[in-house]
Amino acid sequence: MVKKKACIFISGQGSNLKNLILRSRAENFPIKVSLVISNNTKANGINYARKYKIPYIFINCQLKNYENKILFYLKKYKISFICLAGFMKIISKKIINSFENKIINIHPSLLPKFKGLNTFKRVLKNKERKTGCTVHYVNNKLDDGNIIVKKFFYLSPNDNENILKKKTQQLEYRAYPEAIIKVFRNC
């Protein structure tokens, strides 16, 4: 199997980027890491691209023309897959169009409920009995392309935010490889 080369896009922990670094190492799954880009120079994820020897780097989403910056690392490294894990920045029209079809993300809850920011907090207060996580296509809408996995489980009482982002995390690592073995065997 010839790997498609991937770059994980991030904005803090890294825990999503981590499985999936772990998870391109086993022969069978279609991409290789072999790019990292975030946003934000204290992110700790870097730290497992670092550990890993992934190349990584920081973009200024505030400078004007970040988007060809970005573009011109994507093509140096040959990228031709690209995964959002926690980045905190809507990407470019211009990334999009470069890339169509060709973008996924992870969203912590059951779209095409809970769009946007603060997923968990709402989530407890709208009193839902079940939430998850949702892998979909990046289009022009936040958090509105075709989805291709979603996984959930049951809210229990004594959940709270922290609860439900440790919940919905774990899910997360089982729901994003299958997302891409699931786009790839559709290709």
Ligand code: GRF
Contents of the next structure:
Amino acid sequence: MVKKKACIFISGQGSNLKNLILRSRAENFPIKVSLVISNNTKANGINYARKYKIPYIFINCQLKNYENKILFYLKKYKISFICLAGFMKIISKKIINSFENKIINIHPSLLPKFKGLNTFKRVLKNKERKTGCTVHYVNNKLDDGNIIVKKFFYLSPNDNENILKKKTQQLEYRAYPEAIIKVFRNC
Ligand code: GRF
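I would like to compare: after the form predicted on its own, may I see the structure of the form predicted in complex with the ligand?
Full complex below, order starting with the chain above.
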């Protein structure tokens, strides 16, 4: 199997990045994590890139030409697939148009419910019976593209924001690799 070269975009902790790096080591996994892009020089996830010897780039999204810089490196590393994993910046039209249907994201709610930030707080406030995570294609609207995989669990009476985050992330570590396999199943 010829693996697609993928770039993972991060801004913080990077636990999904770590999970994808480890999963992608399997011979039959469709992607190879070939580049990590972070918009945050202090992102912990960079340590995983270092540890597993994956090239990484910092992008300052305040700069005017930052999209060109991203596109330059994506080309340089021959990237054909992008996974957003806790990237706290909206991907611009220019990048979406260059990678049409080749960018996916993981979101910590059952989309289309609770797009945007503070999902766990809103799930609790709304007294939802269940919550979970969604992997979806990225389009020009926030947390909106076609859904690839969704996983859920039922809330327990003692759940708070921290517990919901932990439970959701455990599901994410299964959902993201599953979604990537699904995307490339018929390729
Ligand atoms: C994940 O919960 C993901 O759903 C959201 O950001 C979080 C990133 O976590 N988009 P990590 O950086 O992968 O640990």
